[in-house]
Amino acid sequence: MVTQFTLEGVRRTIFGQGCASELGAEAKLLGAKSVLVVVDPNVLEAGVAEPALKSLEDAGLETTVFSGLTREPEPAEADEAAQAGRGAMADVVVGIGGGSALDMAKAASVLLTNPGKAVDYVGLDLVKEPGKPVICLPTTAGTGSEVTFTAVFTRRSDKFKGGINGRFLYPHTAMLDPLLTVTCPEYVTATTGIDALTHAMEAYTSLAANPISDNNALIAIALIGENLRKAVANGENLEAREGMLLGAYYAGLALAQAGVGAVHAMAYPLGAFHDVPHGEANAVLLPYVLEYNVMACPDRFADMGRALAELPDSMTERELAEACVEEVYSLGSDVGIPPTLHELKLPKDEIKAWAEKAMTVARPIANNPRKVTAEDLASLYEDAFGV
C-alpha cells in the first residue's frame, strides 16, 4: 500500500431508484441547451433508457441520440460520435447503458473540445483540454465507467485493445438508478458482477493501492458477495439490484484510485483478438489469477474473504486467503460463468500471442502484486482452459 497518494474523480452522484426522471434537471444544472445522448442500441429498443430521454424532453432540452456503436467499439465510433455533438452543438454530454456506451461518452466530450480523432488520444494523459461535461446513467452493475478516468477501445486492424485515460475523463455527474438494471439479462448481470468483482479484488490487492482505495474495494466485495446471487436468481429483486449497483460504484472508485492487475491485462487480448466482452473474459480469468497471486499479500486476501464470505473465526490467515480463492470460484459457478477459457470457443495455439499482447498493458501489468512475465501469463491462459 503506498503512502502518498493523489484522489481525483467524479464530482456529483446520484443515487436511488427512479432518479433517472431527473436527468433534465441535472443537465440544466450544467447549463445545457443541447444535449448530446450516447445509449447502447439495445438498452434503447427495449425502452430502458425511456425515463431519461423523456425527462430531456420535458426540461425542454434539445436531444441528439447517437447509438451507432458496437459490443466492443472502435475508435472510430467515438468520432462518430463527437461529429453528432458538433452538428447539434452539444454542451452536455449523456451516456446511457453499459461500459461501452459510458466510455463512448467520455471520450466523445473530449473529442468536443479537443483536436484530431479518438485514435490520437490513446493512451495516458494525452488529452489536453477538459471535455464538455459528462452525465453517466449504467444500466449494468459492472464497469464502474460511471466514475472512472479510462474510455476503453479496440482496433481490430491490428488486434489491440486500450483506452483514452487522464483526468479529463472523469465524468461530472453519476446517475445510479437500479431500475435502469432490473431488465440486465441473467448472464450479463452475472458477468458485469464479476467484472465488478474484479475491480475491487484488482484494486485491493494492486501495489497503488491506498487507504482510500482499500475502503472502498472492501465495501464493493461485501456488497457484490451479499447481492449477486440473489440479483443473477431474481432481477426484479429491487434490493439486490441496488446492492450491486452500489457495489459496483465503490468497485469503479477502487479502480479509479488504485488501478488493476494481471486480470485486466489478460482479458484485453481476447477482446482485441475475438471480441469476448471485457466483463466475461474478467469473470473467467479472475480466479486463475487471484490463485496465482494469492501468496504475494496471503493478509489482503484473508481481508477479502471475510468481505466476500461468512467465513469461521477459527480460520488461520492463510486459510482465509486460499478460502477467499475458492469463493471466488463457487460464486462463479453460482452465477453461470464458465469455468474455463474452453468453453468460450478460442483457439488455444494464440495463447502466447495473448502473452505477448498482455505484458504490453503496461500499468496493469506493474500493478499487480506478484510479479508476472510473459511466461506466466502463458501458463495462466493454459491453466484457464482446463483441458
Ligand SMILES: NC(=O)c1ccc[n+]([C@@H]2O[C@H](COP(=O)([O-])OP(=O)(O)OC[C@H]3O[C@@H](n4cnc5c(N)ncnc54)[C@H](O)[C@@H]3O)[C@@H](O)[C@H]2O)c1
The other form holds:
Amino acid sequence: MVTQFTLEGVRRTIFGQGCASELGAEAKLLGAKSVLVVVDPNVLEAGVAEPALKSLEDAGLETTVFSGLTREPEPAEADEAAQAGRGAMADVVVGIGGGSALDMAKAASVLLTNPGKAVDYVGLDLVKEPGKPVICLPTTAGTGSEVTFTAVFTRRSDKFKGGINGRFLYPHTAMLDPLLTVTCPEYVTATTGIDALTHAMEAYTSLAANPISDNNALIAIALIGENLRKAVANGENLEAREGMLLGAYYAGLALAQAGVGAVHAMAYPLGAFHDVPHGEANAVLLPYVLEYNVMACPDRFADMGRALAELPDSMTERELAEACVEEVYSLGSDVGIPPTLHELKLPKDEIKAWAEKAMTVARPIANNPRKVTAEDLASLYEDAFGV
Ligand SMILES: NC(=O)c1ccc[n+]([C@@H]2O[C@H](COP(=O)([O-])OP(=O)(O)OC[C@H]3O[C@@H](n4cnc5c(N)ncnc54)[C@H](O)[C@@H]3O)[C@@H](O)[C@H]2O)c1
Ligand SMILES: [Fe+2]
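Now that you have shown the form predicted on its own, what about the form predicted in complex with this ligand?
Next comes the full complex, this chain leading.
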C-alpha cells in the first residue's frame, strides 16, 4: 500500500574524495561574505578540516571558527555558537564533524534568525523562520545529519535528550568527502556505522515508510553490509570509507523520509541518563529490537537480509527474515560492538525508568512496526542486558 507522502530535503549534494576543498566556492554560491564554521575539536586537531578551512580563506571569506563543543552537546553550546555567528554577522553556517558538530551548526543557523535560545525550540516545528543556509561536511559515516531536519541535544541536568525538529533545519548543502572520515577512530567508525544501519532498517520497517524511503534504505543497507567491516578493519581503506559515507547518506535520506523506531526511542534514555554515545546505544540495542519486530513484517526483514548479506536463494521468506537478524548480530560482533548492555556497566535497576522515558519518544514509538508498551520495552532492555 502506498500512503500519502511529502518529500523535502537537502538541496545540493557534492560527493567525492577531496571535495571539501570546494567549500569556499560552495559558500560563495550561497552569497556568503562571513561564514561561521562549527567544527568538532578532535576533527580540527586531526587536521582533516584544513583543506575546507583553507578554501574559505582562499575565497576571501571572513571565517569564524567555533570549536567549543562537547560530544553530544548541550543546547547552551548551540547558543554560544550562535553568539559567535551573530558577532561575526555570519550569513552562512558550516558544520564539520560528526552528528554533534553538524547538529550544532544547524541549530546555530536558526538561532541567527529566530529569537531566544536553543532550548526554546526543542520539539517539533517550533522554529518559525528559515535560518542562514547551512553546509554540512560529515566526518563520521553515521548520523546522516547532513540531510535530516533534526538537531539533537542532551540536557544532562534533567536527563533529557531531544531534538529541534522542523523543515527549517534541513541543511542546504551536503559535502561528502571520504577523506574527512579517515581519522575517525575504529570504535567510533563501528558504532556510528551501525547507527546508520539502524536508520536504514528502522526506516525500511517504519509504519511511515514510502517507496522512496524504501529505495534509499535498501541501498544504504547494501552499502553498509559491504563496507563497514572493511572500514573498521582498515580506516585508510578509501573505497570502504566512500561506501560507508554514501551508505550513511542514503540511510539519512531514508530516516528523514520515514522516521526511526523503537531502537532510537530506547537509545535516548541511555544517552540522557548515562551519556552512552548515540551510536553505541543503538548498536547494542539494534539486534534485540529487530528480533522483537521480525514477526510484524517478515517480508521486509527478508528484503533487508538479502540487501545486507549474500544469502542462499533456496531460503524461504521466514528463513531470510531470521537470517537478517543473525547477520546483524554477526556484523556487530565482527566490528567490536559490545554484545549486551551489561558490558556498558549500566545499572539494571533503572530499566523501568528508561522504558517509561523511551515511551515518551513519541514518533519513533508510533513508527515501530510492532506495537510496544512500557512493559515490552522493559523486557527488551532486560534481554539486551543478557544476564
Ligand atoms: N541530526 C540527526 O539526524 C541525528 C541522527 C542521529 C544522531 N544524531 C546526534 O548526533 C550525535 C552523535 O553524532 P556522531 O555519532 O556522528 O558522533 P560525534 O559527532 O559525537 O563524534 C563522536 C566522536 O568521534 C570524534 N570524531 C568524529 N569524527 C572524527 C574524525 N573524522 N576524526 C577524529 N575524530 C572524530 C568526535 O570528536 C567525538 O569524540 C548525537 O548527539 C546524536 O543524538 C543526530
Ligand atoms: Fe541515529
